[in-house]
Amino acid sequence: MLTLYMRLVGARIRAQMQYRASFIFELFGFALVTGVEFGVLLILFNRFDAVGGWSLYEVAILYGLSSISLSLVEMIGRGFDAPFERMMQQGAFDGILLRPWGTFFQILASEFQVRRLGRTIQGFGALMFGIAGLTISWTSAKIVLLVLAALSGSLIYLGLFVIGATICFWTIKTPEVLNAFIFGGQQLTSYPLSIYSEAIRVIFLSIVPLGMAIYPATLYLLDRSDPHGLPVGLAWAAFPAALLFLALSLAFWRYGVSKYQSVGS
């Protein structure tokens, strides 16, 4: 099922891949549009010395994870986005059902957006900024949470986008509170958990973890403590979270996909 992935997967790069000029036009322009949120980040800090206690070069860490999280899933899983909601809405996911691969591997395979990689750029560089402007006493450790941080908020990223398109199976359309979650979410996690009420901490750390995805890691990386108790060592429980979210959001997504009702039936 790899083999045929990655086999799909070339396909549509090759294809977005035909006209390079506008190919690169568009990979830089997502990353300077996505750039403003970064921008916006620096001029806050141009203000204020520290927000929550966290410096600049602290809270770009937090703002690097979140976007590279959230650019991986772009690229990947737009296929349960935009795209599905047409799908539904023009009654193509009667094909779906008929062809003999799994309704998720088919619609993950059905979008590869390689300019969302212009996300990934961004979301990179403000990490390396924020890395470089620190001194950080590495650790394997360390660089291990550093990765399962942006790979645990990319699965919980891809499961928000299923739950999203599941609820096209009653709605033809995905609520907008889910971008709340998506969106909202990325920029939330940008910023230290500890400056939000108590409420939006328990949200993003127990029901939408991505908060426990990235926030615990981070403080992990800088040796800090959090103001409200959250134990450091939480960022080891953000892996296994992740894939447990992404397990229900596949188990409602299998429930939708049995209550479908034909556009024939």
Given for the second form:
Amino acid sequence: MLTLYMRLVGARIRAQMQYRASFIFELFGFALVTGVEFGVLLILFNRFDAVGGWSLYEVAILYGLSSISLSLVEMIGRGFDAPFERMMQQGAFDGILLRPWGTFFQILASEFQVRRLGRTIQGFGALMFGIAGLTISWTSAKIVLLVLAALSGSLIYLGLFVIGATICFWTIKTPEVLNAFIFGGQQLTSYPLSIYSEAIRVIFLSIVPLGMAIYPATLYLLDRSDPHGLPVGLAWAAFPAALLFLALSLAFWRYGVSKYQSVGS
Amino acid sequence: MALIDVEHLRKSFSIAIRQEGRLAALRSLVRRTYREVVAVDDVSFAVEAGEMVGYLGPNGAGKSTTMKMLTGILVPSGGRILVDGRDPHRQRTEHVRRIGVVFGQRTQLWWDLPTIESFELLRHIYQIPYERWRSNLTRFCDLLELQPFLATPVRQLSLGQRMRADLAAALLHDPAILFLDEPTIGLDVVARERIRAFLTQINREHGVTVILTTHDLGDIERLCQRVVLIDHGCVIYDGALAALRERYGRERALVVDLDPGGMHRPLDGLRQLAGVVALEQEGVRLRLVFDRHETTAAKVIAAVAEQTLVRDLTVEEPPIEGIVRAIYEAPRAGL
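Now show me the form predicted in complex with its partner chain; what you just gave was the form predicted alone.
Now the full complex is given, and it begins with the chain already shown.
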């Protein structure tokens, strides 16, 4: 299955390379856009010394992790985004159902956006910037949690993309509210969760557990505690929670596929 | 048991009704009303291995919906389908390994890549042993003349080339059944003929069972010994094409070339002749359509010869168009 994935993704990348000029333009475009995002953060901290008691370097870690986890999914999971909407509009999902592989696997393998690497690199840079500016007492648990935090975030973002795509089985278009969770979620988790109202904290710790993915792990990393009394040990629950979230979105996906109506020919 | 067994198949879609009046969009968000549209009402038929069957009907009759249920794309609302002993939707992955599908309007190939790359990807997707794949590809390249454009990206192929490539792609994994939805749509005469010849060959020589929908009556005449006709989601005829012609093709046309030097009486009187349905004249050519249940060709010829000097004449078989039209127009109770 992995070799087939590599082959299909390879084909997709070769297809993108057919439009080389546009590809290079987009790669730089994304690097620039995400660079500006981090610039805004720097400007913010030029005016204020801390946000919710967090220094620039500490926020840079949150921002970096959040950016990396979203960028990984933007790279591998965009098949569930705009290309999927197009697929639904044109009835091309029929073709997916005619191949002897699972639909989730095929949609995942239908798109791979190398240009999103721009954000990954930028996120990694921000993370390194944060780590370099702080004195962290490293333990192996902290390293494991750091990796799990980025991975958990990715799994939840992937789940959100899958939910958005599944809604297309009824509406053809992914509702904008999903983008509010995906891109809003990325912005939101770039700052300490403690600065938000209780309602937002509850939503992002339960229904869409993005708040659980990165924030508690960063607390653990920085030996900080949450002003609202959120247990730091929650960091270890992030990965199972993310897996559960993805599993639920996959169940929803399966249900959606069974409701597929195709299009009139 | 038959290779394809369809019993009381039904498919209905619920379609949201647009509401009228102010705040309609807002209201429809809260409470939508749905209308049930029945695309396939009650369809039953069976196909044996090795058959080539035309699945016909006017636009909106439910042809494509049936095809999509047979191929496992859509879940039936009622009834039962068994293809090669499997439920196409529930056992989708096993089912699609055994079938090939070409939907004329849409390609299954990788749009931006050279054609050969699609064939290579399909080898991995269907896990076709290399030797088998190689020999199939060589055979299709030969029969469909794919060689000249194997290196061309699919998006640059002509419609005819693309259809040939799609046919090859659908058959690389040696499917037992080939489903074709409008395989010759938009093609010129030469391209059509090539595809028909190919389909005949894979059906006869390789025993591939073929189910096709088409609006091209040439396809039907050339390819299908058996036709299943549907209208309003129900089967209205299932049987041999020849019997269909016999049953509904009551009209024959007598084409007469008049002798330009001969004496002609006014021909309008022929219109009143028993059994004559229509009369057209174009220069010296006369076309008389008659109902062979009410009169005979001999009687009509005799009547024409009485009025005028005939140089040449032919009797035309009823065109399939006319037959299909007659069936569609006939009241359903009478069938």
